[in-house]
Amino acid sequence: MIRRAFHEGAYGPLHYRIVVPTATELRPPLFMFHMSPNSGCIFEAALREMGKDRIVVAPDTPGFGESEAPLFPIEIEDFANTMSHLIDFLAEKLNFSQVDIMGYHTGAMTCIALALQRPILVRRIVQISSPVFTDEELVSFRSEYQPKEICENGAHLRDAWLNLLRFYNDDVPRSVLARNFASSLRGGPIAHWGHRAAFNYDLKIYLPKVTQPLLIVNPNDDLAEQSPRALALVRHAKIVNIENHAHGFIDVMPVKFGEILRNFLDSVP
C-alpha cells in the first residue's frame, strides 16, 4: 500500500509517498526523484513493484506536488539537501544505514548532487536519463523552458497539453497522460523553476567525481542523445536503453523495469 505524509522540510512541509513492505529482509531502501515539473506521482507503478522487497519512498521536491515552495529559486545542490534531510528522519524512524537513490531527468541531477554530498549514505545510483548537455543544446534547452505566458484564454494549457503528447507513445494510457499533466500544473508561475536548476547543474563537471556504481536507464524520450555520453564521464557506469518506450514507460512496464532496477540493485558488486 502507498501510503503519504509530510516532512517538515528546510521550505515547509515536504510531502512523499511511501511504501514499507512486511518482509523481515529488507534491501537498502530506494529513494526516488522526479522530473520537473512533476511529482512522486510518476513513480506510483514502481512504488507498488519495488514495494514489494524494500522501502520505496518518492518525494515531492519542494514547489512541486505537494511540497511547499521556497521563496526563492533554489539549486539541485539545495534539492539535493533537502533530500537527504528526508532521508535521514527517515534512516532514524525506520532503522536504516544506507540507501540506493533513482532521480528521472531532473532528478537524476539530484541524485549525483547527493551522492557527492553524502558518499556512505548512498549505495548505488539508477538515473532515468543522463542530462549531458553540450554548450549549444543549453542555449536551446534554456530558451525553451522558459517560463510561459499566462492566457486569458487558457491556451498556454493547451500548449502545455500538445508539448506532453510529444514525448508519450500510443502504449501509454490516457489516464497517465492526464495524471501527469494534471501534476506538472502545480508549480504553477514557479514551474520553471525546476528547469532552471537544472540547467545551472553541468553533469561534465560532476559525474567524474561520482564512486557509487550507477545505472542509466536511457528510454527514448527527449535525453536519449544526451544519456550516452555520461559513460565515458563515470567509472563505474552502464547503461540500459529502452528503445521502443519514451515518459510513461514506468506505468506501461512495472514488472521489466523492476526486473531491470533487482538486477542492478540487487546484484552482488
Second form
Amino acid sequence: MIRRAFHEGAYGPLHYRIVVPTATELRPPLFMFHMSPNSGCIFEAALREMGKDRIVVAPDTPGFGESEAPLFPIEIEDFANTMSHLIDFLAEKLNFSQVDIMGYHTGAMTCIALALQRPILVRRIVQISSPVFTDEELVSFRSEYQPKEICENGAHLRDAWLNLLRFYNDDVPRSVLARNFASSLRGGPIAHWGHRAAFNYDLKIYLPKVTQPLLIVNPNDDLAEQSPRALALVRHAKIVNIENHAHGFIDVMPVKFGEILRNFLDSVP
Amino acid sequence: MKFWRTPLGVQRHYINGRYGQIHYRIAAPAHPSAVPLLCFHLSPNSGRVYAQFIAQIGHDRIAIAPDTPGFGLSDAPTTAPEISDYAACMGEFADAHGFTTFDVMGYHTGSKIALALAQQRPAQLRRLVLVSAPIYTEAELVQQYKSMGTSEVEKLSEDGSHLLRLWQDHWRWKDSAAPASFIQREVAEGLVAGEQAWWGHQAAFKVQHALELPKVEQPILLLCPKDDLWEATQRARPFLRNGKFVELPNYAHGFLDVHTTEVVDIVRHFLDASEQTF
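Provide the structure of the form predicted in complex with the partner chain, given the form predicted on its own shown above.
What follows is the entire complex, opening with the chain shown before.
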C-alpha cells in the first residue's frame, strides 16, 4: 500500500510516497526521483511492483508535487543533497544502511550527483535516460524549456496538454495522461527550475566519476538519441532499450519493468 | 509564488481516516484562546484554498483545512460518497484531533458538508460560516447536474479544449484582484482529483439547502460573494433559522487569498461574538 508523508527538508516540507512491505527478508531500499516538471506520482506503478520485496520511496523534488519550493533556483547537487537528508532520516527510522536509486530524466541527473556525494550509501543506480548533450542540443533544449507565459484565455494550458501528448503512445491509459498532466502543473511559476538545473548538470563531467554499477533504461522518448552516449563514459554501465514505449511506460508495463530492475538490482556483483 | 507557497505558521500533515489517508493544513498557536475551526473546501479543489486564511485566523485558534476524501492529497473512497459520508469522515477527523467543541467553515460543496456535520454533531459543532448556500430552481438543478455533476464532464479531449473550458470558467468568476497565477493554481488543484473530480458536485446536488438550512439550530454566518452562486445564494435568506446573511459584492473566487485580512475579521467577529448575540 502506498502511503504518503512529509519530511522537514532544507526548503520546507518535502513530500514523499513510500511502500514498506511486511515481509522480513527485504532487498535494499529503492529511492526514485522523478522528471521535470512532475512528481513522485509517475512512479506509482513502480512503487506497487517493487514494493513487494523492498522499501520503495518516491519523493517530490523541492518545488514540485507537494514539496515546498526553494526561494531561488537550485542545482542538481542541491536536489541530491535534499534526497540525501531524506534517505538518512528514513534509514534511521527503518533501519537500513545502503540504498539503490533510480532517476527519470532530471531525476537521473540527481542520481549521479547523489551517487558521487554518497559513494558508500548508494549501491546501484538506474537512470531512465542518461542524456549526454552536444552543445548545440543544449542550446535547443534550453530554448524549448523556457518558462511559458500564462494566457488570459487559457491557451497555455491547451498547449501544455498538446505538448505532453507528443511524448506518450496511444497505449497509455487516459487516467495516466490526466494524472501526469495534473502533476506537471504543480510546479506553478517555478516549474522551469527543474529543467534549468538539469541542463546545468553536465553528465560528460560527472559520469566518468561514478564507481557504482549503472543501468541505463532508454525508452523511445525525446532523450532516446542522447542516452546511449553515456555508455562510453561509465565504467560499469549497461543499457536496456524500451523500444516500443515512451513516457508512461512504467504504467503500461510495470511487471516487465520490475523484471528489468530486479535483474539488475538483485544480481550478484 | 504567493498562491503556491505554504504560508508561515501553516504545517501539513496526514492522518488516517475511514477512506485512507487524509491530508490537512493546520495553523495552531501555542496557546489557543478560541474554539478550533475546521474549514471545508469547494469542489473540485483542496484545502489549499484556505492556506492564507488559516495562517491568519490561526493566530488565536487552531485552524485546520483538510482535503476532502478524493481531493487534494486525501485518499478517495472506492465509490462515490454522499454529503453525509463526507461529513461523517470530517466528524471523525475532528475526533482524531481531540476536539470536543469546534466551529466549521464551508465553501460551496463544503457548505453542505458543514450543514450535514452540524446535524450529525449538534452538541459539538458550535457555529457555522458558509460561503454560499445556493437555492436552485428545478431548471437550474438540471443544468447544474448536466454541467458539473456527471462523469461526462471529465472526459479528456485530444485537442485540449476541455482545458480551455475549465480555465475560462474559472476566469469568469474570479475576484477582480486575483491574478492569472491564482487561476493557474485553481485549475491545477482541481485536476488533481482526476476522473473522480465530479464526485463532490454529484454529492452536493443531491442535498438541497432549502431543506437543510432550516434544520440547523446553531448560529450561521452566510457569506455571499459575487461568484457563480451569488444569485442562487440570495434566495437562502429566508431559510436561515439563526443566522446572519452578509453580501460580499466586491469579492469572488480568490477572495480568501486576496482579501484575507478582511475576511478573517468578518469571520472572527462572528465566531467570537457572545452567545447573547444569537
